[in-house]
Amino acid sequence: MAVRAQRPLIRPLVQRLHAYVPGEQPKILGLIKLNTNENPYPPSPKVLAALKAAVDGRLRLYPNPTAAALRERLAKLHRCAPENIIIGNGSDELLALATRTFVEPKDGFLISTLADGRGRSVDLVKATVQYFNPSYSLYPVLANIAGVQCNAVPLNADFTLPALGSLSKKGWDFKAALSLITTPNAPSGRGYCTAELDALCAKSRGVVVLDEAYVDFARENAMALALKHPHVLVSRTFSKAYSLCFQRVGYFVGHADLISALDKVRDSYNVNGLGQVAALATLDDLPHYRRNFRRIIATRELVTAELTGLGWAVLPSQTNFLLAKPTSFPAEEWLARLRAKKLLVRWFKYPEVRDYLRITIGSEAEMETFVRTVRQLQTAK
């Protein structure tokens, strides 16, 4: 008797999905980790003390479901209202929520005028998630999970932002439901001018997320645009600059209607209590972190000069990493040679950046070891 084929248990969309690949988490002792853009310096002593003090009987309780105290503190920092802020389990969770909240998986859904009357007239947008290329490789994964169209628009050859007048010719769709822009950009490290971003946002009909994961290492930021434009959100994180990758805390700032919509989709208790404690304590000790930012920027400039002197082509960076085209060997070979010396950097196989290495700025001692090793490998070729 023939056995009938079972109904597939996994959605075809998921079967076809190429998952996001995070940076390698090494298991080798003594390896210098320069591949995931973490801050090389620990959280401030005040943050560590606050975390230790919070490890008590309250661990049996649920945390504040909306991270109310943290939202209030951030609202004071950014001169807005708590209703303009939503906290996420890292900014990645909020980016995923944005695709679920603002992109209907069919063409032509309506953007309603925002409740306070500051919105624009009702307009049709396309069920598309768009972003520049190269950019954060999570963006297409989020679009594919949502089952919506991706629109990857190439940056200029030097990874700068195309001029506003040429964007449509390059394929940028100002009626896309959701546009995700990493600023400063990853993996290039280039900073974008706020005035350029402002003009792009003003012309866009859908929601625009300005993903400022690395903004603390940049010369300017676009936070004002989230409070100027009713369809713009600015994304921030406590991971990259504030040494809290382990805790996973990020946030969006934007119009209260957008934040309220995201809040409907957000999981309850999405941000753990210790993460909320750590983020609040971080905001109480911002001078400590600003000293670290200056230290990392100074190291970044020194390493840029050293690598340039060795013949590497290093892009100007406004982040805590460098994108550099090495000499002597292909970038993929450099990845292996450096790893053999217990130095882990990042290499991407994508055509636009496969000739480059992305190098996180570590401590002064780590970067001295990195530059010394590069010099030795080039000399021994």
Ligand SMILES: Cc1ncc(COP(=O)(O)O)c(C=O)c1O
Second form
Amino acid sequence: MAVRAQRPLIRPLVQRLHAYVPGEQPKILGLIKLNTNENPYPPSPKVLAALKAAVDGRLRLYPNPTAAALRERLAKLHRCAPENIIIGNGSDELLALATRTFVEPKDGFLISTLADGRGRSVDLVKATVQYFNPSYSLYPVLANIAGVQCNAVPLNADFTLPALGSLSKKGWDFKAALSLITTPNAPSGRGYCTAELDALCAKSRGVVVLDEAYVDFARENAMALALKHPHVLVSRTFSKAYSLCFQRVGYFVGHADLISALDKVRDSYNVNGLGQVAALATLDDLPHYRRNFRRIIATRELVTAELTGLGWAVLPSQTNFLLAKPTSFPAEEWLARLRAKKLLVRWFKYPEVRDYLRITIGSEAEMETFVRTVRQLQTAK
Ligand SMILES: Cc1ncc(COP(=O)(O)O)c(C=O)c1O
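What would the structure be for the form predicted in complex with this ligand, given that what you showed me was the form predicted on its own?
Up next: the whole complex, starting with the chain shown before.
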């Protein structure tokens, strides 16, 4: 049989692609899992009851294609209209949609009159996805999938946001078609000041997404900016604070023009029915979750104090995790030593954070075990 020349079945862009690496989900009996910023507490009993009640013959039907009831409830919560909200299969899906909707994969394109809303100026924006470094490591992957340029701008050495006046010098491009800002940030845990974000957004020509995945554990939130600026979107998720990683529900809030553009690009039934049920039931039980936030924040502060007392350099956190530089052993070695004791934390090999561990805040009992184990390993050195 004649040998046929190899056909390029896979796009070169995809062949070259480095996929996003999610945190491990190992099935090890007795493992304390502090590596993916999941919530240690289960969804509320009312949410579990609503889910169980929804599992019947209706599973044969398609869910509501626009998650209409959920958008209405969220609109009430955020004092806007359902047209200002789009729901996604987790906020990750919406971040990917944003790259497909707002960034044209060729060099330089004319953004329409959307940003202005009155048919006035036509601003030139660049086909670039930009973000601060370090922040959510999915962003460059999304830019690469979309085949557009990345612009990673370094944060200050202490992971604070550079002053607005110094941003251009650091390489921030106010003409980038899409800027993705994690606030509070991951993996640093640092919160950003809303007034500073407001000033940054005001200077930006392209779309700015403020990714507030961890905002329920923070002092401030920037939701008002999505309702103030026509080119700003705020991203939220039910995964972290609302214990619903498994169900995959996230949402964007912003100007109706941006939302309807995203809506054109998404899959028709992008949010599964049980996810919609769970998110709605969650919104019916917010006091339950607010108690959980307070509990996690209190544990976070206790663990920060304990680790600081052991000589670790712990960044002040506005999230449900800590970024901490350990003492006694290099961070990578701590990862292995803790794992041997059935405690799984996260270590990133990127140069900016390779000396640190990222530790999700677990339950009080889990964190007691964590601190006790750290103390033992350190004193046994
Ligand atoms: C900063 C940030 N944004 C978004 C997400 C994704 O959340 P979701 O579960 O809603 O897709 C994560 C998850 O780790 C995150 O860390």
